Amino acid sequence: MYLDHFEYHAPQTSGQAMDLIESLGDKARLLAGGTDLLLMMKDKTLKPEHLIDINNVEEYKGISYEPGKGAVIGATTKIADLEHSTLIQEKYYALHQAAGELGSTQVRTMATVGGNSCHASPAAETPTPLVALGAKVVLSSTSGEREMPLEEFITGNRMNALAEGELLTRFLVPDLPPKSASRYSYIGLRDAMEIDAVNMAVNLTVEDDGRTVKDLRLVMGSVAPRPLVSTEVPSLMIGKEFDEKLLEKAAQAASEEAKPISDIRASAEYRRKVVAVLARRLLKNAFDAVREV
């Protein structure tokens, strides 16, 4: 369990960052949290030469808000700091659900949302209502900025767009229309810290008339190799009054357009089911938040 011999990077500025980024390329990994980073490298999976750790760049780090235009999130702002934000938990409250789930006190203290995305686990939690919140994500280099959905920058399980010499900096969050509301949940196998065997997240919009649902995203996590965005639950919801009978159907649509794997943690069956649960629940609870307003 002892680290290989490594050399450390504590770059103070943007700049000096994505120098080393640059100059160093895949003898280098970066350090966030470095709670999946550290124990990579103690189980040798990864083995680099150098850690650029990111920390002290304050560019990199916290939550900001306009108005009309939404949230900035820093890539190194830690999980915590996300689930005791007030600005989250008004304005993007399945983020700050999700923010609460992960992990421990401890972990949750030490991760952060850029290297929760980045990893890309399927069973992740935070990208489920990022990309539900229609969040894009700003990668960075000596060359320049470039910025993608979040949805298209985890590529698969594992897996992600950065080119060499980028690094994901920030996200953006689009701020919510009127009569919004977003909600996420997961289920386990217990109650307790352990990796999400489905976990899921709806952003939900109705008409002035309180009943028409006007735009809907529904993500699934877990059940594919990068988070699922439902095109199935929109199509069938949109521009209908919501009620319990379209509410079974949109349930049912989601289960049908999971594409889970069996593993230890769940079977593609019980999956499945978990899903049209999940998509019941929170379609409901979206919709009565919406109507609380």
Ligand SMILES: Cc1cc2nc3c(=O)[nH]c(=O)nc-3n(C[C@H](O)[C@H](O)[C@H](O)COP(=O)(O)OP(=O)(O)OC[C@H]3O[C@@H](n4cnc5c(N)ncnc54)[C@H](O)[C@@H]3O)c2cc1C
Contents of the next structure:
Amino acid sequence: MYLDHFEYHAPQTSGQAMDLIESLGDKARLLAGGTDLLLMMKDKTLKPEHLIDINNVEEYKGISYEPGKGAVIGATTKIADLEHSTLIQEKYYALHQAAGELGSTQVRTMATVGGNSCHASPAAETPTPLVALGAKVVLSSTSGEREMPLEEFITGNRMNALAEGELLTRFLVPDLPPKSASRYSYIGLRDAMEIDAVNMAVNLTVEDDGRTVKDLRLVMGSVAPRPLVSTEVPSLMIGKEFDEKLLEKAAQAASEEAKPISDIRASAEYRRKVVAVLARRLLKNAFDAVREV
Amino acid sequence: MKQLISLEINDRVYDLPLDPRDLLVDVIRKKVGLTGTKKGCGQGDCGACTVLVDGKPILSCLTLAITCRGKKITTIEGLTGDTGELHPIQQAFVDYGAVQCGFCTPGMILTAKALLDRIARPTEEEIKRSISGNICRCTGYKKIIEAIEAAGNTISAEGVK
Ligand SMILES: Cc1cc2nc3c(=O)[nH]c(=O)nc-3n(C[C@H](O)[C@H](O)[C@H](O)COP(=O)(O)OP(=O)(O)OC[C@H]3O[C@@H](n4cnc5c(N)ncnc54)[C@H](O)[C@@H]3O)c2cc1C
Ligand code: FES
Ligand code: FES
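Based on the form predicted alone presented above, generate the structure block for the form predicted together with this ligand.
Entire complex below, previous chain first.
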């Protein structure tokens, strides 16, 4: 299986990369980990004339953190580096969990966090927790930078808000307030190398009393063309004391809010049931985790 | 358009006329002639084509060879010592009967090598998770897991790399 011919560019600086992106326009594709792109080039759904390899630009990779401000995650940071980062594990547990579930050891070594959001498969692992954590993306071009919430960046099934000449350079993840915790889970047919039937992330903050819900984000993946941010569950739970009855209502609300389709991986009805199960489990786990800190 | 590109494979530098579209697996097998690396699915699913790049396991069927300039590539041939003695992981695969047809073995061993470099004595769960992208049609995995566990013990005890 041969790929079609293309010209290969390996910019070393951000300036060089953005110049190339601007001058080559839609004749070019960016190469990050290649785990989505090369498959599309192999089956000839994509035939770029140029590939711009962005992996040599140092400032596009790595994880940094500043207390009070939060984390900056470079777009070409590998999924394996997220998975193994103690910072991510301590502060943004849901993202740590999702990174560990993506593909296999080898895929995680190759794939980047930026590629996962840019490819924007509805079943993608990391956009769900990133949206739950309130992540913003920074889009850069020769004419400057702009920021937007990740849920606005992903505009549909495999669609994103990149304008011509732009690339995604980093994610900004806000610092979490005290008494908060995030959790991620998914359900698929099997454990390894699975495309999720449904995935979900919860980011919960409680009041000083340790019981009352102060803030909450619940995000579902694979039940709509793009990550679905629940409005019903927060409006039900915020300001109320966390108990079993409320949890049950919240799970039902999430299930009704989901807009799943039937496909080869699961029926819509099954997905809606799974949403309730995941919502109950994750809200409970996050609540238990908050009470431990 | 072919260009002359240097690739460092198993501590040896090869100057190769490469096209940017050449995949690492094809270059290793056909241009360099190291056929230990296998090509199974060609789509990232089976792990047979796993090699180490700067010590980390990657799929050579989804990697452009040109992107490996300046990096250290290790294939299964590179694990064996100068005089042909087997690496402890290879020896454990032989001792524990973890090889049947052998098609998955090079990729499996290199994935295991990266795991043991990171965690000297992994748990069974860590081993299973780490090789979940390496498919074996023959062994049922049990002996593979035992072999990796044993290799971890040998390496820790003897301090070999
Ligand atoms: C065997 C296998 C299993 C997989 N399992 C999973 C899984 O379980 N969960 C999951 O979510 N995904 C999975 N994937 C899909 C894939 O690995 C991920 O989506 C990955 O994160 C893509 O990142 P990449 O760096 O490889 O992207 P690439 O393939 O390099 O790029 C993907 C697309 O995004 C564009 N792009 C990349 N980076 C940028 C940027 N910074 N700015 C603008 N555009 C950019 C590229 O031009 C391309 O169009 C799997 C893939 C394989 C091969
Ligand atoms: S040949 Fe590369 S993963 Fe199967
Ligand atoms: S030994 Fe035959 S595939 Fe594993």
